[in-house]
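Just one chain follows, in the form predicted alone, and it is written as structure tokens.
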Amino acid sequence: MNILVLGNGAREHALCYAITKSQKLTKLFCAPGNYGISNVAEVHNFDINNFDMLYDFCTEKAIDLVVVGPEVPLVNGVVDFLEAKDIKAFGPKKVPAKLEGSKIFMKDICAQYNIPTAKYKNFIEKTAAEAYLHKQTLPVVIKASGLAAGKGVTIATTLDEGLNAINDIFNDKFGSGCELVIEEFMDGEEASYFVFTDGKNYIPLSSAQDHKRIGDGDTGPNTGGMGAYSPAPVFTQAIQDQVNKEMIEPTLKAMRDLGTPYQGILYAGVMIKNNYAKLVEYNVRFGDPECQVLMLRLRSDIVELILGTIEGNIHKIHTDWNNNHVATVVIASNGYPGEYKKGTIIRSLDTAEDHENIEIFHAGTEFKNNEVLAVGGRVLSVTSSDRDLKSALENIYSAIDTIDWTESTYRKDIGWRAIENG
């Protein structure tokens, strides 16, 4: 099969790393890619949201299978565009995406279905927000309903901080007509649950955890995500039952009844306090960088799960993990996620990748004039499997020594909560 990868950061290019293991592999494309992906798959840089464009492009390319990274052509209605020109797209449609999308349609479908998670009001105006939040116990958490690649959410622990996140959200910081949902407080420990589904039936990946904050500590802004680990020691299979009962079924029942049954990767980021968990939120792709991690466990065949998720026969496909622990560690321009200095240049990463048990899935760079440069925010993801999370974060931050990029800023502390508790 020819197959297109859409997207540009290290999950897409821990996506192309995984398919390029595939039988069914004939030929790997990705748009618009980076430096990393050059090296595993045949790049072409166009806009991936003109729909127009990137069906001509498959057509050129007799593309078999298109594979959805991010976020927003999938909300923008990519997969129903390119099934209805015949091209097999891996992902859900525009409707079932709006779980992502909306943060109040998802909040809404867990009010109908009874699906755990936090208490909420959903304002389209500010200053109803504004009255609602002087009567809140604080701290509570605001966020904007639309996508915000993972910045629209603020937890407010006084009452200036939750009146300037109103006013950000409504003076469209996010996107214009942004609404936004005030959430009570959630406190306990993330984890990050993963399914592929059909629509009907579903089958689930490993469990990992995410670090969302820019600093160690978990101090400072949210951020696309830091670094993260798989397995989660705190998602069990206790845990696991639950969320599939209370939270996956329930949801894939109210695509069903809409008449838009959710096909794809589903992502539950759930809240486990006292052996029980609530739904944060839903993402309708993998996480970044919860797919760095996913992709180096994984050994099945994923072209083969993506095929059945489409294919209506995603039950009968087997799923083979990878018994040791996974880590990956992100490291970003220094000033992100704020205004960071771009064309930074990155040495020495060959002498990170000949470390032993090493992958180094690339996201904002490129190559010119005979030099790696960074171009993005979250540039590197450095990631390993080992025996256990402890060895596994060892080989990372070895390898992190040898690379030469003072304009840089990581965590250090990844993997804390785990370690810290056995």
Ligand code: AMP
Contents of the next structure:
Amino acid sequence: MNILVLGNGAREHALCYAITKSQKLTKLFCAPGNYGISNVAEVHNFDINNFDMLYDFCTEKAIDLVVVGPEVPLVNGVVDFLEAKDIKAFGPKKVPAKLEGSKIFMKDICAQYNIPTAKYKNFIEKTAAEAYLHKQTLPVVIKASGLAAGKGVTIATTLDEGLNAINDIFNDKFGSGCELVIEEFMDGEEASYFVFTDGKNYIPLSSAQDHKRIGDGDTGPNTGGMGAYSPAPVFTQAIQDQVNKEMIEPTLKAMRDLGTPYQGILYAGVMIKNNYAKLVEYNVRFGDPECQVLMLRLRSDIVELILGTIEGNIHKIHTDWNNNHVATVVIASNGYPGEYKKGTIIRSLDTAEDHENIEIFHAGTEFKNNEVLAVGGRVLSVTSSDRDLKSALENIYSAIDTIDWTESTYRKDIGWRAIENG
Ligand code: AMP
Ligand code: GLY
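Starting from the form predicted alone, produce the coordinates for the form predicted together with the named molecule.
Next comes the full complex, this chain leading.
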């Protein structure tokens, strides 16, 4: 098959890495891609949200399958579009993609189907949101309803912070529309859980844990994710059973009830406390950086799994994971998630890549005048697989030590909770 991956992050680099091992692959393409991805796929830089351009590309290159990495094209209906043109595409259609694209939609589904999640109220009117905020005990969580590239959530510890967050959303600061959700703050430990589903049946992927804050010890602002590891011991079999029964199954039923079954990968972000999980959010795609660690543990053919979600026979496909522990540490441009400089030079990447058991997945890189340049916020995802988490992390940090890139930042404590809890 000729396969096209859409996206330009380390997640898509990891997906390309897994797809290149597939027996079904003839030729791999990626758009818009990045420098790292160009070493494993033919990269074409065009606007993937321009569906006519995408269709022309698919026709020209005789693409049989499109694997959609990021949420924006899914929420815009890329799968509906391609399917109508008889091109197979991996991911949910426009309506079920609202589980990520509209927090109001997602919370209302939870309420209707008794899915455990934070108590909430939706607002489309500013003064009503402000009045409600005044009556809440702090901290409280304020979320833009639409897609906001990970920037639309504020955990307000003071009234002022809360009022500012409401103000930002009603000024459409995140380009996510003027609708918001105010919800109860949940404490506990977060984990990410993924299932491949054809709408009716589903198969779980192994568990993973992300590190969302920029700073060591989970401090500072939220980011897209600064590191991850798999398996995540906090996500026990009992939690998995609970999440399947109380979240995944009712959600898949809800999407069938709407007449638009959910096909693709469903990502539940959960908060675990006292051995009970509550839903924080749904995403309709792989997590980044969780995908990077999962792809190093997956032994089965990912293309067979993807086709299983599209063709409705996911339950017949066997998934096999290696027993290794995999971790990834994200190196970002200094300043991220705030302002950062673009075009700084990364040296000695080859030396780091030559380390044993190391895979480096690229996000924001470019190759110009014989130099590797950092052109994004999150730039590299240094990933390692080993017999235990500690060894994987040692491999990663010693590889990072050899990378010569001063204008960068990364967390030194990825995996700390799992190691501390033994
Ligand atoms: P979301 O976009 O809904 O995933 O929110 C981004 C991050 O904000 C989550 O991964 C959590 O770390 C945090 N968060 C969101 N909602 C809550 C909540 N109700 N209680 C505590 N933390 C939350
Ligand atoms: N790792 C968080 C996300 O992909 O949304």
